[in-house]
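Only one chain comes next, encoded as structure tokens, the form predicted on its own.
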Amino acid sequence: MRQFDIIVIGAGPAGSAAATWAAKLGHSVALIDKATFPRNKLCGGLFTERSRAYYTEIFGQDFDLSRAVTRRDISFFYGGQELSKLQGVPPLHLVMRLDLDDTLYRHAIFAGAVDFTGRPISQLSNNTVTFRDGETLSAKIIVGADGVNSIVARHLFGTAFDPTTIGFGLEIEVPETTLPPQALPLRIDFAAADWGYGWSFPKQHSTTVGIGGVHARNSDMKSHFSTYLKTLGMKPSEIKFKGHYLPFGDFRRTPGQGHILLAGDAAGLVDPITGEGIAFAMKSGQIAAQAASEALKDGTENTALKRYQTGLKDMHRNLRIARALRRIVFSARWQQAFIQTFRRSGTVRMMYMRLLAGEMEYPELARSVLTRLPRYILNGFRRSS
């Protein structure tokens, strides 16, 4: 049996970022993963430049620009027609996955985790891990970074999500040779499912196309897709797409047990209004590297979560407050009086922009949007009744 300080399950931006830095601290460090990288995983691609911060403090270099499209601009829709378009918005880097988490992996490595990718799990304790082989690693530490449908989190809670609350995305990667002109523009379709959006967002060689929200409001997604593909101009029945769940502001408030901590989508840690994962990923995984080598140097595993949730303090405060938020913008009772604002008022435009590239916190929003409150509620009233 190979002994490790921290073993991370999971190696994407939570898993990679937490491996890194645990190694950097001098730690030893297994980086667990069923995928053989490069691999491909639904995303939108989103890269704010809260996540080009995040990167560059954690993998100690700045994130590498030419494999990404920089757009300064944005179209936002409703009901197909144009709300807004904006020009001269804050940076906005889209990514491909394939690209990205094979960067982050191999800084990982290179940082001096051990490589165990391609390596499926066949059992889980609360000490070690046995891959199907027959193979079998201990830690004092376990770092669950393995996605919204996390073993980790099956083995701590009996369940990786709650299916009341979880959401669900269904994408297409369309090559630019075959692209409709209405889907070219970086854009993004409010209520193109029920509490969620449609996204159209260009990247080099193709545009994602996609289209998320709450399970449970969306019993037949594979129907908002098709209606949404047809509002860009594409025959949805020749277009094979794939789905899975997504974390949409199902956060968990305690993320793990003792001395094992639960990091990214396997926390639910993405934005529940914007989607944006990759930097609350990047970040918690950082976060809960510092818990576990602060615990490790104490001696005291099992503080490890008390560590970790100090330090998501911030994060978890801004995730409740969008939770709240995000009624005024997809609930039916008020979006309407939402939509109408975004579409005459160019300081919320703006502010949703900023939120969107990771300029504004949740709490700055929060304080802007009360002032403006009596008037969606006004708004609200006048159509119900």
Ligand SMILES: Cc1cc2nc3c(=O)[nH]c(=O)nc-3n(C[C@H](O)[C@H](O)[C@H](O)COP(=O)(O)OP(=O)(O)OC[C@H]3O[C@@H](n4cnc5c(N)ncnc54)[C@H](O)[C@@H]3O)c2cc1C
Contents of the next structure:
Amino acid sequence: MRQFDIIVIGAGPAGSAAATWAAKLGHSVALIDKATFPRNKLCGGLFTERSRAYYTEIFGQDFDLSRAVTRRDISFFYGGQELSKLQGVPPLHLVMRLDLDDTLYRHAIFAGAVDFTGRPISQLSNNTVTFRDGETLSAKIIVGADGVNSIVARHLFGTAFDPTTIGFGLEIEVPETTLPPQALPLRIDFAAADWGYGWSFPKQHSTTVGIGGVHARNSDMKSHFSTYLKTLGMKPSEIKFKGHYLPFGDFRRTPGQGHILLAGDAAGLVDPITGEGIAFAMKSGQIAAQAASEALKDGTENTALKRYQTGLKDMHRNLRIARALRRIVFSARWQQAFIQTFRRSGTVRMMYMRLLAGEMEYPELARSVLTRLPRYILNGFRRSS
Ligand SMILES: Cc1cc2nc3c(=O)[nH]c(=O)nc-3n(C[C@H](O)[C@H](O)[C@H](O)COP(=O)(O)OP(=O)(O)OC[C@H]3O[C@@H](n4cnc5c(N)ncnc54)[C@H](O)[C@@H]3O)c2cc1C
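Okay, that one was the form predicted on its own. Can I see the form predicted in complex with this ligand too?
Below is the whole assembly, all chains and molecules, this chain first.
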């Protein structure tokens, strides 16, 4: 049986970050994925400045933007009507996950992680992983970074996520048009889904069009998507789309058990307003690896989870505030007031943009919303009387 300090299951943003960081700290690391890279992942591919900063910190170099589309303009719509067209917003980078995840995985292997990609798992215990071909690996600590349907989370808790709070997204990749990517509209449509939104994100050779929202509040997401595609001038009957769950505001308070830590989507770490998950996946992978390393160096593997939880404190606080604020953006009661304020106030639009682009964190936004709330409520009353 081959032995490692750390086994990382899943080589997406969370797993590749965890494996890279652990290997850089001098540990023996096995990086497992059922897929062979490059592999695709359903995603809008918005790579924020937050993602870029974490990428630089973890992988030791700036992100190569030559294969991304960087935009500083965006349009917002509500029910098909344009709310606002903004220029000079903080940079928004749009990447293909096929490229991004392959780059991240290669970093991990280059840093020294041993490659077990393309190897489906048949069995998992608290310290061992057995592949379908019968080979077994063992480690002192396991990091489960195997996404929203995590088998590691299922092993620990019996279920990967809570079906009453999970999000769901549908997407299509519209092939290259004759227009250059800088000329294609970059847009977000509030109300394309309930408790969610729609998007059209131009890439270098295609455009990703999708909708996502809280699954339990969208019993017919497909019909929402058909309506959205029609709004964009497409014929839904001719288009095949794909769907994927995304954690949307319901992270695991205790992200693991015993010697097993969960990172990224497996730990529910996605922004419940914007749907951003790549940055939190990479950062949580790094924090998990750091916690595992410190515990291993002290010879106290059983302290890794506590250390990891402490390291995640700021991220958890951020996501908790976002979850409280999202009522204002998405609930039927507040959404009209939010949309009116968004339409009228340049400050609110810029705050939303700084949030979307990863320049602002929720505690700062919450302070700003609280100082504006009385005016916001008063305007709501004036309009309804
Ligand atoms: C429709 C949609 C749009 C989104 N748009 C954006 C966006 O624009 N920007 C953004 O920041 N976030 C976006 N997200 C969220 C983002 O995609 C995720 O938060 C992010 O991919 C999480 O990374 P991860 O490494 O935790 O998991 P993943 O990226 O899902 O990687 C998990 C890895 O684990 C592997 N795996 C799974 N099961 C097993 C198994 N049994 N054994 C071994 N390996 C396994 C998979 O093959 C995969 O490689 C979107 C999500 C959806 C669904």
